[in-house]
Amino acid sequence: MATKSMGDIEKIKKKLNVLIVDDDPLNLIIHEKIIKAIGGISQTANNGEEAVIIHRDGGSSFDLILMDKEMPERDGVSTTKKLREMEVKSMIVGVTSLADNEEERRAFMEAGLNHCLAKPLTKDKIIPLIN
């Protein structure tokens, strides 16, 4: 089984080339980590606004998007909605505290993400979703 998952790792690095958005520091060093950890190159965004001028502005692609919920300037909702609005491909994945909270997951949902998971977020909760 072990050897399977390197394997999986080894086909990660190839191709994942990730967006963090979130405005907690902390949080950005820990999904800063985990990607490198899982072979990927990430860039970061403060906030959703950021995110937004990225894709504007620098014409830039991204494999997966970990995008937090509860930001200044542009919250994750309203950040994944101009995202899809200005035609993103990439996979967004809700990273979020309220992920248990049905009503506030589903709303985020509706806004384009692809998945949403709750924090804190973890190797193994990514890897299952970009294989």
Contents of the next structure:
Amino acid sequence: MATKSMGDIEKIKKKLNVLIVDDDPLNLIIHEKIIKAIGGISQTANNGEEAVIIHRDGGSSFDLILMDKEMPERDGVSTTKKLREMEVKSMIVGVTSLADNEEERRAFMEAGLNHCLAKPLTKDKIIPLIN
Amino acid sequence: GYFSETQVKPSPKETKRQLCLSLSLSISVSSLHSLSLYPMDAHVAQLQMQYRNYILSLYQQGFLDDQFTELKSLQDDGTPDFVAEVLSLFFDDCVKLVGNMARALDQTGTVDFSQVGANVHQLKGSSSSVGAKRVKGLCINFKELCEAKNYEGCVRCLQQVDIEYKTLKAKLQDMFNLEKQIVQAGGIVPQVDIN
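Write the structure block of the form predicted together with its partner chain for the protein whose form predicted on its own appears above.
Below, the chain from earlier opens the complete complex, with every other chain and molecule after it.
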């Protein structure tokens, strides 16, 4: 029976699986491209409510969730709290605007984020978090 | 003289032959010049230089910032139109949001500055995402004017935003036209190091 060599095993690298939650189509396109550029695959949700439904229905498991703060129907703070209540263990990174003040950022972190990044997102901002 | 006293002078026949040869050579060279034959490589190099200088000027004049560089870095052979597609979405956003702001400011009676502000916030986010530096800067001022409920200031700022995004659109169109010319001339669009 053939066994896999170390070289073969190295080649079977699990791709980073990312959920991008943002109501802005422009941001969704850019963030998807960034994730692809760093070797990941992504799924998108147009608002927090969609993100909750994805987890409730699909039993999906993501390595990373990029969570926008300001969204209709369910914002980033509420979504993060809900996902943590659902015992979602993924790394959740909040994406904030520079206009957000310290208090708003703190409230977002306390909702259950692992990290918070300011827009605009770049490869250089994300890579250190996943490494 | 051309010949020294000690050299053997060529015969008249040899001199005539040499004169005819040099004359025919000079005719050939002048024919080439008159046909204006310009090496293809030089034309591509000229276009590439023009492109580099144009891109640098867009950064130097503050139209673009590092985020545009990031967008360019994300474009690859598999998605050669990525930047164009993103910019197209951005300019669609500009049309929509400027329209929303104009309508909100055109209300007879009380202006809903929070609605204007919400559209400004969105445009600031979009412009930041594509590296549209001047548009983003205007949006920052605009937001403060909304918070101060400064009607005249908001109207003036909206006019500036309108001019600025249209100017950027025209300049980026020129950039894409230069890229097209380079490719059509058989060249490669160069990566421009802005640092």
